[in-house]
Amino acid sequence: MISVGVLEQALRYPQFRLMGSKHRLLPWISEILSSLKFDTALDAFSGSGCVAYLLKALGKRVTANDFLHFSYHLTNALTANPGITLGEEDLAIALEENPLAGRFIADTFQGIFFADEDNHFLDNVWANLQRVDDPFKRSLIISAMVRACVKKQPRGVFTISGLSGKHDDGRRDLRLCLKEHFLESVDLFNRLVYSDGSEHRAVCGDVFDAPASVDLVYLDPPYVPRSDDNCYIKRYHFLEGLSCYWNGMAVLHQSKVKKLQKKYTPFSYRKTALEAFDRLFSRFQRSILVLSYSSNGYPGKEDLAALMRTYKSQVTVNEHEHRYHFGTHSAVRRERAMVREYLIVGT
């Protein structure tokens, strides 16, 4: 049974409005991790780093990872993290007028999703990144700006303009800058990171070069849905290019939104989804499996079941319903607001 302390403590992580999160599932996933003897972890997509958490929280030794830059951040600054906070010093030398910032944000983006002085806020912060050294502060002030542009865009994706006023509503969420939204971030991460004497990683990387040498992997991967994409870069392109200030990426300009060129994983295609998790079960095999799927996912939990028997004796299903709530429109939310989340457990 899951201590109610540890519990709160990974509850307090914040809820980043991105596709599949698995915040408000906590509770269940928990219940289901704590009945397990582990004591090192890998969470193999970390996504908004909110497992992960809870894996620390639990008292493992945790390694995130994710081959998105943002996600990569997001643990770095909150879960790898041994305690080190954004004091106003640092804060200082993020929000300084630097006389040398870039306008590339201001530039590519300007009229799409925020305001002349939002944009100038991100080219100004990023500007002054390069006075900061320590990574676990880098990554702080990175990802502060990138809950700060997922708070202030109304349905959380950049798939949309989000000056256009047609999903305004009135939420205090809106109506606040960037600045302000980035300011009370710090502030929430800084409650948020603690050291727990144990060493604990993040991982830029692709799924089949994480490190395999641990006791439980969990495994939320992309799935293909049965309608839409499961495509990330498609909804978070502008938060993916932020986390690098687009050092690399190549944006196609020619988009509406300059959208980056979108990330292979052949965890997206039917054609090669099934192979992927036979690979990704024979790499970790040596670990107890948690693979956390969806109901409206291919493929289905009869086959990804009997695939992992193939390397573990042992396979529980788990099942939950559960509610999403980031469908863009009306027929994606109703096709995928009510499923059956599933954790499959190879021992």
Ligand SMILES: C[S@@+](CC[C@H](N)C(=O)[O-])C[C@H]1O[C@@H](n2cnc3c(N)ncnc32)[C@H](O)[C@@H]1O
Given for the second form:
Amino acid sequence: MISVGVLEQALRYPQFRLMGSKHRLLPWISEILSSLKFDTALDAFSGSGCVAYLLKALGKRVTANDFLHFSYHLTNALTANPGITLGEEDLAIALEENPLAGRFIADTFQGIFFADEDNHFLDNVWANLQRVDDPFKRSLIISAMVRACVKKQPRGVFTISGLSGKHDDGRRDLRLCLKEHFLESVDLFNRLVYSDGSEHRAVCGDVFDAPASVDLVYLDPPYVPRSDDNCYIKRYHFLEGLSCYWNGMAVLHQSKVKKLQKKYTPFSYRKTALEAFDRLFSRFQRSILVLSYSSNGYPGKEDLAALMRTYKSQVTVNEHEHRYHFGTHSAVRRERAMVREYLIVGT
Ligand SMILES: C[S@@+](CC[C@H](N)C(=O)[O-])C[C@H]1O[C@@H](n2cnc3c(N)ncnc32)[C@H](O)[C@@H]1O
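Switch over from the form predicted alone to the form predicted in complex with this ligand, please.
So here's everything in the complex, that chain up top.
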């Protein structure tokens, strides 16, 4: 049995509205994780970071990995962080009006997602980040900007321009300015970070380069979708750019919302997914494997369980019904809304 305190701590983690986030499944995942014996863990596709944070709450030594920079900052700020918070002085530095602030966001994204004063706010905080050396404080500030943008953008995705007013349902999140969201996020994050005496780590890199010497690896790759696509950059390009101030990133200026180039991952394509899972299981075969998967992904769970059996002597498939809330009644959507979630565990 998992203790109430652990779960309470894990569920305080914010949602971030990231596609594929397992936030709603945390009670179920924690139940299964607590039945396994391990001390060190890798969250290999950390995304919003909620599972990495759960692993820390469970008392494990955690490494979180994702190839997106904004995911890295979330886990560096909230899980790897040994209790460093942002104080009044740090906030004064971050928010001070800086005459040397750039105009990259103001110029590139004018009239697309946020109002001019919000764009200036982001340009200005970025200029002030030059004066922040502590890596955890930097990640906290970047994560607070990221959460502010997610809250203010309709549905939290950057495929549509938020300024048309079409999506404005008067919600508080849409009314607050980015600075107000930023300050609320800092307050929330300051209450989430803590030291448990262990050294946790956040890494930004490809899963095939992630450290393999851990007792347990939690795998939550993107799924090959039945229709549409599952590109994270398409939906979250603004957050990814913001987390590095678009340094070294090529903006696709011809696109309406100033997207970034897609980031290739073999897990997203029918042709390459099965081979990628094989490489993944092979790479982490010395660890307990815990794979999150769902009934609307390809390959099917039977194929994945069989593949895992070639590396692990015991493989168990745990099932959970997960209802996504699309808020629509069309037959297709209803079918997609009823998804079975699996946790395939190989020991
Ligand atoms: C389904 S999401 C993970 C969700 C996460 N467990 C959560 O609860 O928020 C998949 C993640 O895998 C990352 N990803 C995809 N391909 C990757 C690769 N080759 N190496 C590292 N990360 C990758 C994506 O950036 C995305 O954040």
